[in-house]
Amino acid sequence: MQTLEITLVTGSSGAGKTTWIQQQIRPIADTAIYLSLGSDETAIDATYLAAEIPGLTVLPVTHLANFSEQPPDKHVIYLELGFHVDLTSLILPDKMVVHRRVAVLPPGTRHPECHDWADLVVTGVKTSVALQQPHLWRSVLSGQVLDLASLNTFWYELTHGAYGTIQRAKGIFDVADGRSLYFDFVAGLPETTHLELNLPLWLNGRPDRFSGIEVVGEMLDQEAIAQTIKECCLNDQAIAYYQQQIKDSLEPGDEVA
């Protein structure tokens, strides 16, 4: 009977779980499978890794149930667990054998549940904001195209406390020039600009691919966040106008979706 070895990875919000997995997977991408448990429909980490690591197989977590009947050819599986996933209630399919349990935690952190559960504790990054009662807010934005200048203003406001205390924020957004951009913020780490994902320009109407945002913090003004994002989104007429401008400027052979 074929068994599947799996590495489970948990840890604090913003500590670097996805970054650690990315480091492990990149050299073996052609034989690796990545799944994320706890992200639900907001597949930011999965979309980011799929775009940035050629050859990596990224599957929805619903495929876990199919593994026992249709084992994948590849056998190195990394399953990332959201910080809010209860480790004591985690049940995996019968043929999946846990090879390693890894916890990625900020330096100097004593997390009894993670330390008792993990085979290996990896020192991650330290956030400058310690939350007493972390609150998670998400929104799927697939099909929406955002004005980049408005998005940049919103992101600055968000990460500087305009909508509550923010420990962690990340998002993937389609913008008017056809690019898919990855935004990543951890309180206390140097601010970075957005990263353009390795995806074709989308210049034919509303994008048929994932985009969305996830925020972890306290006292979040969710209504204001949602309203501001809505105001960043372009209507059909504006989308068509900007996409046509970009198409007119492209060189023969440029990749377009």
Contents of the next structure:
Amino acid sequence: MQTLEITLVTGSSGAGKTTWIQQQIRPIADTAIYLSLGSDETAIDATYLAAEIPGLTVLPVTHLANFSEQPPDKHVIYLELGFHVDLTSLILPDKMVVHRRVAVLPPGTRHPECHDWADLVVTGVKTSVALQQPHLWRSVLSGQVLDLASLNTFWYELTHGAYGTIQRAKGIFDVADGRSLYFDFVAGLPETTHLELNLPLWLNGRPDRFSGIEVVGEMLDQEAIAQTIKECCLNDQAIAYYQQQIKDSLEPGDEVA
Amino acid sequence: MKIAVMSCIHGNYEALNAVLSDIDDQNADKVYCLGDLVGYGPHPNAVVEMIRALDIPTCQGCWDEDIVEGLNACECSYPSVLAEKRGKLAHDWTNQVIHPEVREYLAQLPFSLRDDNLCFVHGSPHNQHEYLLPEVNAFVAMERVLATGADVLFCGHTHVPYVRSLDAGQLQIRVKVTGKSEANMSFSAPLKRIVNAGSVGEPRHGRPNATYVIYDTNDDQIILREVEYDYQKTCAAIIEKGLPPIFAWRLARGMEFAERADDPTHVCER
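Structure of the form predicted in complex with its partner chain, given the form predicted alone:
The next block holds the full complex; its first chain is the one shown before.
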């Protein structure tokens, strides 16, 4: 019976779990498999890694059981655990053997649960906001197309505290010109602009691919966040208008979804 | 003579009172207002009543026009879909609470005002909705001032105060009249200035303080004034009146996003 060796990766919100995994996986992408546990339907990290690392196999968690029964011919599995996942509750399929447990934590952090659990503690990044009672808010936005100027305004407001104290925010958004953009914010780190994911332009109606947002913070005004995102979204008529403009400007050979 | 020029009060009664008090302290002889008395803020009627009571000469701003004519803003008024939706919310609220006599007052405001070699407008001499940002190209800037026949053009609308000198400007135009050969015509213009008064009630320069301008006609000195006031009181009133809380949040930080439009320097064709 073939057993599968996996690396479990946990850590605090914003410390850099996905970044560390990305560094490990990139050189061996063709033989690597990535799963994220705890992201539910908001597969931001999985979508980001799948787009940015050609050849990487990204599986939804719902495929985990089937996957262990009929494993592909690949040997390196990274399973990312959300910061909110209870490590003691983790039960893996029989055929999966934990190769190592990794915790990514901010510098100088003493986290008894993680330190006792992990074989390796990686020093990640320090966030400037320490939350007493972290709250996680998510929303799937697949099919929605956002106006980029509005999205930039919303993101500025969100990350500057208009809707509560934010420690971490990340999102993948489809915008009017067909691009899929990855936004990433960690309190205390220098602000970066968004990253265009390595995906084809979507120029035929509402996108049939993942987009969504995840926010970790305190005192979050979830209703206001959701309402503001809704107000950034374009209607069918506007989407068609912008997509036609982009199509008209494309050169032969441009990749379009 | 000292002239005080203020703009974009936006229903912020607290800020208006603070600025009027500061104008008194500066011993200004005259006060002009460049419009946008209403919109976004919680006290549109009180602001208009104060301006009327003091008999301050006032231009019609884009918000004043929209409250009179109905919302019909050109696309360039809003830098984003989100800004447009928020603008409409503010418009609907203001439209509901405004008193009939206040609406009548806003309707009769002039598009521009003149005082000797000074001209006062809200956005630009061509349109209340047009942004004369400091980086608008020199040709457009000069054309806007020359269109008024004045030497100093006072404007608002951007909510960011600035003074721009157009020194020894020269325009060269190639003219072709039917049946005749082309000819180059040059025009030299003396020093012209654009003075933006910023905003009393909704500053966008990164601080919550109200701004306005003092212009001394004797020595051509221009002073951009920044006045502290109890902005938290206005923020509380915004929320209490049922306006979107985000208006209070950005007021407390002196920020807005109009200048982030894809092309804020474009020429409005409305």
